[in-house]
Partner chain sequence: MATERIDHKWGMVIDVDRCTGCQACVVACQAENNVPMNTPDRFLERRAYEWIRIERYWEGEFPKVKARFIPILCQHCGNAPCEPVCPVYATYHNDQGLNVQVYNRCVGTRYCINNCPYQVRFFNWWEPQWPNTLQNQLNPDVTVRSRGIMEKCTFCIQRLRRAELALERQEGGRINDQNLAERNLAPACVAACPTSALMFGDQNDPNSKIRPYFEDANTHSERERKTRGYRLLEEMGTGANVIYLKKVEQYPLKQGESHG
Amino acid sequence: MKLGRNMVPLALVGLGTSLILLVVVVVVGIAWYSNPPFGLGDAPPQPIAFPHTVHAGAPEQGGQGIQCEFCHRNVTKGAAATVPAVEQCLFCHQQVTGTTETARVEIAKVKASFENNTPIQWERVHRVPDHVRFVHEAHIRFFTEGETPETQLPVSQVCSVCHGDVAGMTVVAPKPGQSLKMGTCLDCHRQNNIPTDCTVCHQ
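What is the structure of this single chain, taken in the form predicted together with the partner chain?
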């Protein structure tokens, strides 16, 4: 029988095919279950070490207890939450120059940025695709000005629904296990009896 001679290339083809299939499955799997793709749980390195614990953390834990919307001012007014202008950092940091060596170095960077007129290039942590229009203001208003106790939360609690406990983070990272995919949006919209028409988010 000649079968034996043909078996070797046949096995190689089979091995190769299953290898390619395995790679495809792994790539698709990672892309599907990560958000954003290939970066689940990543905290990007920021140009200045900004500890949210010190600024927004509770006073009992050594923070200043600043509300989210004090710095991210547009969050209760418009679509984007916005990162504050360097000028706004200087409201406090004109006086506050830091107590530890690292703090002094980092705050000096903020001052230098203000004096040189160069904005700080913060790295974005939470991102939805370009074809999605997310309006922060509408979501905050729904959960703060509603009629039931579940929709009368303080602003900082509403933020942490999607962003996690940012006040307890030294480096901002996505909330573990939190997806910013369309299914997550739809689940919440359905639970709260909010329209799920495509044009609500896709414009």
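Numbering follows the first chain given and starts at 1. All values derive from a computational prediction rather than experimental measurement. Basically, rigid core = biggest C-alpha set you can superpose within 1.5 Å across the two forms. Compared with the form predicted on its own:
With the core held fixed between the two forms, residue 160 has its Cα displaced by under 2 Å. Once the cores line up, the CA of residue 150 ends up 2 angstroms or more apart between the two forms. For residue 182, the Cα coordinates differ by under 2 angstroms between the two forms after the core has been superposed.
Next up, can you give the form predicted on its own of this protein, since the form predicted together with the partner chain came first?
What comes next is one chain alone, with no partners or other molecules.
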């Protein structure tokens, strides 16, 4: 049985279409699972137990009330919030040695990291895809310099919009019920009359 003239081009079209669909499925899958949806993004294990409740928690609840930007120094200046250098941890922990055995063990890990000149390999908790341009400074500035005093929020409240009540977390995990996906960003932009043009967020 001979194939008709049109059979070979049709087969190539079918193969091409299948490959394109496969690429689309792979890209969507990577985008979906790099930032797990509702409830699937558990807190990754960290090399050192860092209880935000102790550091950033309210003093009346036993915390130190340290502001987000004291440790995440770049959050009001640049794109990334950044994590503190080990030296910054030692501003306090040269003197503060911990009140429990668990705290003393974890603080000893920080000191060992400094003495060995090795950075702490923190595991990232919050992530947006690499093709998304998210500038922390612009978002912090928008909410802290609101048009009226009522819309001017402290930095810690701005952070909680996306990250949740980190000051109340012993172990930092994604904000319950919210994924940092495009719909979340678009909803916030629309609520605050911010442009939703693709080029605002995408490279």
